[in-house]
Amino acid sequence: MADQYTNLDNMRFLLYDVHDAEELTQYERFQDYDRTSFDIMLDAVKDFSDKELFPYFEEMDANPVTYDDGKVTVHPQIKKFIDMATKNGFIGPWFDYDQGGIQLPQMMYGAVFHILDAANNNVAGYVGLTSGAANLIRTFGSKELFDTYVPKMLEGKWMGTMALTEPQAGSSLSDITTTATPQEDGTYKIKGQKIFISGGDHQFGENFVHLTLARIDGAPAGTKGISLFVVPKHRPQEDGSLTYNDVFTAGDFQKVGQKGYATTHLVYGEDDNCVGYLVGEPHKGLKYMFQMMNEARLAVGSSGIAIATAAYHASLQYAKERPQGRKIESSGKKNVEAGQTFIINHPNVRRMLLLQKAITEGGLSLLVECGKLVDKHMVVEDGKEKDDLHLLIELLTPIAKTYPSEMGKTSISTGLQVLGGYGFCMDFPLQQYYRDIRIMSIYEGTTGIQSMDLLGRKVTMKNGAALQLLMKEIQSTIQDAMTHDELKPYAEILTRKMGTTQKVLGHLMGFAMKGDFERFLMDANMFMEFASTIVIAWQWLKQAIVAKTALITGNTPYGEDFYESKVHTMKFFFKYEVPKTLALEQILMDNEVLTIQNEKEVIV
């Protein structure tokens, strides 16, 4: 088991360094925080994960939760976890003061949720899950849902989920069949089945509040026909008590990995007794459900890449311990005299740890800037900025779901290689952290559905115009980068990519204007791995930048070492990753059409 699991010095060098992370207290909303509080809780985050998460990791694998006569079971540990969250403003941590939040920045809480997921990826979801649900009921739910629900809810007592998918519809949301029908008093009889609904049920909560999708009698077909209803697995009284609401827990689906999160089965009215809440008006569920869909995606994406770190800081710590072989000396001889060399030293291992590295710490530095756009767009009052700060965060919100989960997979499985025969047994946490991260990919919508929302929707909305927002600030980097001689070569790569870019699109908004929607979208995956590399290959520019002029002006707090391995991982992206878009810039200009179904079945 590693000795560490991620890093701090390369989160607070993300925060401070690269996003500015200390720009955000100058707003009025945040000015109670400091670069002093915000390590202090850094610090206080990682103490508690070392002690109370880390230890429990495997344990969590090897002891499931179960599920007994409509009972989950998880493990006693996740109760210490909702202790601390609450104790500390972790549930609901942005909402306003008077509501009950501590005003904390998304980018910090971001940074928090990274070292508890990397320290034990099992146990997060279940209050940050609670968070949203009390986020979407603060958003567009009545004062008096708010009152009834939410309190209890940023104090632990009550968890919140998401309850969207359905046997039959999977995905297909225009599918559900769950009905609701309306009753004298205002409320709703609720009818139907959910699953996959995480964090759904548990010995360690009083109450479950499932933010339900449901089809009012007599709505419209598919997703214009949608509401949103606070469904509680036990009605409150104005007594205080609670009732059954027959919401009965089904079962717990036993998954590849995260063993330790409750993934349950939900059957809603079976007794005719299921009462359920409108939020906001009818038929919207769909537009408000988006809100928690999109802050759940770029959870994902910020749990995809905390395993990922996890896995390569046990890659390499096994790398620094292992002695096997003998280094190749200048005559392409091994001296079998000699003594066996780390496997740190051999050259093949180390371009498998340097691509761990920024698969990595690409990816949590595009999830900090995600962070901090949610956070301006929040605090800016000026109408065309908060407009352009929304396209960007809509942008972006698919490629740091699916880069994460998608590299972040390769990544580990990058690092099984490292530990050799050891990667795939129980003794080495790498196999394990392999299955954790398999589900991220598949979890808020599958890559699939994210490249189609990227291509079909983010980049076309407005004419473009989030894409050209993004352009611009890929654009202002490389103006940064060109005043650096070491940086510039790569700064050229990174232009000549942003006409690629512009080439590709132009040759598959063809068919989209043509109306060939099919045609259009029918490599959007390829255009996610495209579209996904140049946008991390433009982070490491950034980092890379502010790396060199530490370096440059002797400012290194973090040692010179930090900032040389921050230049040396931005060359190796850019010499082993970015070439890989020549391929698929190949792929998705060539006009041959293989997937589209047509007259003659040829899968056989």
The other form holds:
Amino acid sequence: MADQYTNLDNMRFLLYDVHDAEELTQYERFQDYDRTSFDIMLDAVKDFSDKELFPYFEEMDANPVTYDDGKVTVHPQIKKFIDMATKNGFIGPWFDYDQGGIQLPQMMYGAVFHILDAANNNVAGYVGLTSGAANLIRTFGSKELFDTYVPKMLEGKWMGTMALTEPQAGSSLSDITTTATPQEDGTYKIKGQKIFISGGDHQFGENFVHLTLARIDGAPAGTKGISLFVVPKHRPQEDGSLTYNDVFTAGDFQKVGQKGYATTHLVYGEDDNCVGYLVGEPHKGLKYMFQMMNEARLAVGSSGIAIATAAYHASLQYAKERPQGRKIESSGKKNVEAGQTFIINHPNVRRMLLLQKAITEGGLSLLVECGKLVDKHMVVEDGKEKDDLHLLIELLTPIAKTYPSEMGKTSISTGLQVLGGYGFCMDFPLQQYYRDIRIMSIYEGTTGIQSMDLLGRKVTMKNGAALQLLMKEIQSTIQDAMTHDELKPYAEILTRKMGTTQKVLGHLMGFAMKGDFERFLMDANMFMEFASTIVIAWQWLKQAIVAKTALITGNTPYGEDFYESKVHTMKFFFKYEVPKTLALEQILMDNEVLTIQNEKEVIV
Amino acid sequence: MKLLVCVSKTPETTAKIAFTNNDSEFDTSGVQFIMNPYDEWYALVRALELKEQLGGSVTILNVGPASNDAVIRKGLAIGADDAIRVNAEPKSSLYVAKQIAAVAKEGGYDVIFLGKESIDYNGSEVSAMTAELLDMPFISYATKMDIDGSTATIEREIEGGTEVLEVDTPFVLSAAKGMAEQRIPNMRGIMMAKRKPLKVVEAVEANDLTTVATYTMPPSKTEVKMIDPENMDELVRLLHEESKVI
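Previous: the form predicted alone; requested now: the form predicted in complex with its partner chain:
Zooming out: every chain and molecule, the one shown earlier first.
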């Protein structure tokens, strides 16, 4: 078992040096915090994770969630985690003080959950979804709903979920069939089934508050007829007692990864006695749910990077300890008399480790950036700056979800390769990380959905205003990089890639203008890969500027090696990853159409 | 009950250790610092438990520069009521003990807690020196402690068994593993800590009686040798001839 799963120095570097988390403490909302309090929090979460989460990571895989006669049983350590999160205020931490929150910046919440997820990615969702569900009630629900449910959720006694997917409706939510029949008292009778409900039931929740999408009788077809309901497993009574609300847990899905995280099948209203409470207005459920979905998408990206980060550290440790083979000497031969060298000394292994580092630290930087955008959006006055921040968050969210989950897979697969045959064995954790991360490109909207969202909606919204803002941000980084001779060539590459992006988009937009939307979105996944590689290159250039400046000034609190490694990894990303955009550009600009269905089926 | 907990700042346990100035000084560049775990996990937490049980207050004392405030803040976040920092470089064990003694004399504390040693220099000196300077009883390497009125019952691990001692307050105690369980600060405690009092006092005159000549790193670990599992004779030969363990 590896003994390291993340690097707090890297987290601090990204939070404070690259993305200036301390700037947030100037705003009234966050003025109770300072860098010292953030640091103590990060250390405390790491201490907890070292002791209570990481040692149970393999055990939760070996002893998965069980289901028996309506009862879901999860690992006992989940209770310790929920208690810790409750005590710390990590359920709904961004809520106002008077709503029971601690007004924690999203940036720091993201950092906390990065550590937790890297230590053991089976656990964070139990609390994360409760936070998200409570936030939906807080934002769109009535005061009565808030008072009835949210305090108990923040106390960790009642857990929250998001209940969208049905057996016949996964990515296409317009096809959900769960019904909501109005009752005279203003409540609704709910009937239907929901599947893949994460954290939907277990022995440590007194109650489960399912934020459920359903159709009110007679509602319009499609997404415009979907409403959002609070549907508790047990109905709270006036005297404080709970009555079973006819939400039956019909099963727990057994998965290839995240085996310690319950994934339930819920059946509502089998006995016609399931009551739901409308959140906000009828038929606006999907719009409301998207608030939670965007938070969840960033959280999924964060989990992806966290798992890949843990895998990187496991691979790195192995490469430093595993002797195998000999270095090629200047004669071109190997000296078989010499002792074996550690595999980290072989160029090919070094390339693989650098790829892991480049993906994980580049992806994490983007997530920290997004966290800060969310925080600033929360605190700045209404006006252009707020609108711009919103646009940037909208544009970057699908990328921040997809790059970590897709390239995280590549990163872990590469890490598994570093271990050779042992990577494929249960004795080492790489195989578990590889299985665990696989769901991330499916959770909360698959990569296909994210890619169509990026190209079809986010890039084009407000006449491309979000993209223009992003270009401006990247341009500003390029200007800073141009002041360092060593970074100049990379800044120039990024400048050229901005031009290429415009050329590719111009080509694709031509199809949209002609109304050929299927052709426009045909290769949206390729565009996602293209755009996200450029965005991560931008994040690496940002990191390199800070690292280079630190090396010049001698202000290197994490040690010179750390900063030199940052500059080196940036160069690696530009040499080995950025050129892949050339192939993607070629695919995107090519007019040959091979994936749109024709009259004659070619996939046989 | 007035309790004083003396804490020191030590390098984080995974920090790379190097020396500078002709190997006579510890090179702090690139090193992250933490509160000495023996001070935090055992001395401070037991003091807090006693306060919760008997009432009173817990004060943290540190000898060091302003950069130590982050470490002190952690102690406040865990639950101490206030803190005192003696604004001076902790040059030697005796120097630190003299600073602690000066503060302790003025404060009139019932118990002065320290960790059994710091994880960097491992001297186990400061607590004994402090007791001597204060002319107080001293119990070292304590693993359990309870107080009834003004009498404390303290357990120490000794070779092959346990020693139980009784001592009247005030006294100095160095805490070892077993005294308490580590407490992880929670977010609300961290936020409250920012507003707790931290008093900075100047150092008293104190001479050092020793100076560090040099530090030497331990020899680096030898390279791992992989032996074919089929070749047990070679393993036995290496253990016998090279490692000399059999």
